[in-house]
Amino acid sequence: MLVGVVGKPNVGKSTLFAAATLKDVPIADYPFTTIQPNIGIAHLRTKCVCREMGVTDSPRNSTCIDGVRLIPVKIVDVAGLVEGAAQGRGLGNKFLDEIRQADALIHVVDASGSTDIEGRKVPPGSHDPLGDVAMVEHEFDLWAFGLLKKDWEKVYRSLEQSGGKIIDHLAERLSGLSVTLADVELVIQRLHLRTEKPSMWTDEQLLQFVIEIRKLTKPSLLAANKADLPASLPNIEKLKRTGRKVIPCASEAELLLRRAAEHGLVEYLPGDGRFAVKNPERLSQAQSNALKMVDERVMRVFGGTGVQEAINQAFFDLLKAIVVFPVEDETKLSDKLGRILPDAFIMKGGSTALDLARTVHSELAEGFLYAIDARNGKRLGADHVLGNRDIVKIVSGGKRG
């Protein structure tokens, strides 16, 4: 699973993704910072199973503190989207196609409205978000909407002369966006649209089309950015109104603490609602007062920065992932060298126990006898559905895994 950071240009994206990914990014206060796309690590944080089973584990592809659990995730940060770029306008089709492989997408917005919507400084408040939010969207629907419009009426000629089906045409034309012939189908059904008969679907219904495919294939949330300045908060509840997932951010605030972590100055795990100064003479006098002004403003405030928030809703809440344990001996919770619950997978939402086998090793699959849930020794089937923070053991053709 991948997620997309997108948003217009000069908002703050490349600051949320260094946030996150501790990668050093171009970061500048003028459009167009980022102009190749930044691929980085960010983590998942979740609750690991380990005191619950009253265990100690040992960690292989992740990390545990304190009984949280930091799973290693892919996010991307594109470039800035402008107006016009569905007509190659600034980074345009570059853009596009940098985010179609996304399967969920952070939409940064600059909350305090003190970016115009090309990204240039105005004053703070001067400026409404939401035209930001409905422009972007708006250039992607018609990107999207020109993909299917190419070479439209000698498509549906072919397909009502020969008694082809335009859902396999849509559904190849779209399958660069990651969308399946289920997807194309169930919005079909929702528009009502005749399918023997595309030839009098209207430019209107073509575009309604590609707005719902995206909002079934790239999900989003608001990272209502810039949180912490004054002209923030009414901008915040505006966006909220319109009834979007909305999570206020300060993303430089979540980098200044990771860094502050990072070097030792404070306590700190990504997505915690405070921090504690570790050494407060270590600190220089504009350390303090950054600190300071990030405790009042933003933890004090939003109990938190939103940056961790915001890349769990994300993969929890918009692509419904799950996190399984999978682990070698049912009753040691470990794997063959003893480690415990060495690993955790995230999975999409209604994968299966021999999805899971896949997902460890080809050839746990190709074996799979059954599974068992480690918590009450129960045998699952292949197609049994797997939940959130369960700890399951793969039997694969006489060998455990």
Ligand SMILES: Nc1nc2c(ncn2[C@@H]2O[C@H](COP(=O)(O)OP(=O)(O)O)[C@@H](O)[C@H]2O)c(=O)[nH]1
The other form holds:
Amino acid sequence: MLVGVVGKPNVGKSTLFAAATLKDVPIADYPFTTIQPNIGIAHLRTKCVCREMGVTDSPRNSTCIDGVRLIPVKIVDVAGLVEGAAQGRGLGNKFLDEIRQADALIHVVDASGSTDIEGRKVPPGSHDPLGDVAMVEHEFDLWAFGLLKKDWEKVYRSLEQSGGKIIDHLAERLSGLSVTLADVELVIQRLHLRTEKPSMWTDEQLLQFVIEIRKLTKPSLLAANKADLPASLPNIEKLKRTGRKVIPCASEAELLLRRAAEHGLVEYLPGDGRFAVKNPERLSQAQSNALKMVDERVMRVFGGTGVQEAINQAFFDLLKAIVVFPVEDETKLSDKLGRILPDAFIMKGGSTALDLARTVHSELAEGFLYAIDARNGKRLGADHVLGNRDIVKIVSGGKRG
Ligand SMILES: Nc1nc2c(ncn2[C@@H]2O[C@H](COP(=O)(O)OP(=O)(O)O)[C@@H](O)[C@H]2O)c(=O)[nH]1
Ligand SMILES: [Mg+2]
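Starting from the form predicted on its own above, please write out the structure of the form predicted together with the named molecule.
Below is the whole assembly, all chains and molecules, this chain first.
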């Protein structure tokens, strides 16, 4: 699962990305390989099961601080998108290439309205961020539309002659966008498009098709950034009135807090609703003022900077992710080496006990016999759907079972 950070230029995408991927707490070097420069490791924040189970854990693939489990996830900082990107303007092609891989999007918006549609500075409050959201999404749609439209006639002619299926063609053409055959089928059904006669589809219908495909396969939330600026308040309300998921964000404040925490100046965990200054005498006047501003304009108004909230909601709400704790000893909640609750895995909602076995090790899955719910000792079958924060032992007849 990969979450993309998108938006027009100068809204604070890179600031949010930097804040989200900064290692401000002592975190182990997880074995993430082949990371591209714009892909970083952020963390999901979730209540650990250690306290509920009355154990002191020794995490390996994640971190546990005061009962808060921080689990690594990948996010990608996508190039800014401008009008005309679908025709290759600006970094358009780069943008569209990077966004392909994302399963969900954090769409960053300059809620303060202090940048125009191209991202140039204008007086705060003078630009309407609603238009920016529409522009970015429209460019994506135009690009996907272009992808289908370029040889549309040739395609439907040959399909109508050969009896081939338009659904297969569409799924194939969009596969690079992580769109599946089932996604295509669902959208076609919803729009009542006639699959036997694609030649009858109008441009509007084809555009509607890509719009629905985007909504289904790239679900997004709006990070209403620069929320610390007073001009943001009315725009945040306006954005919320669209009915979309909106999270007020102050990325710069989050970056400041994480850096201050890293240097031991404040006590702050990403996603906390407040922070505490540790040694006031170590702060310069400027640092002290900056922290005071963050407290007054961000923490007290919004109850947090919103950055961690945006990441959490992208995974938990948009992607319906769950966290599962696999263990090898269901009574001690440990692995073979005695490490308590060593791993926390993020899995797609609807994942089964067998899916978990696959995630842990392919041999575990091959020899899968059953699983055990460590909370109550109950046996779970291969297709038992796991719940959030389940603690599970896999019993396998394989070598590693
Ligand atoms: N006031 C305020 N400014 C911010 C915030 N986040 C980013 N900025 C500023 O917005 C500008 C653009 O930020 P950047 O992250 O480079 O934007 P990007 O082009 O979308 O990646 C910079 O001057 C940032 O300092 C924020 O939360 N509040
Ligand atoms: Mg940037």
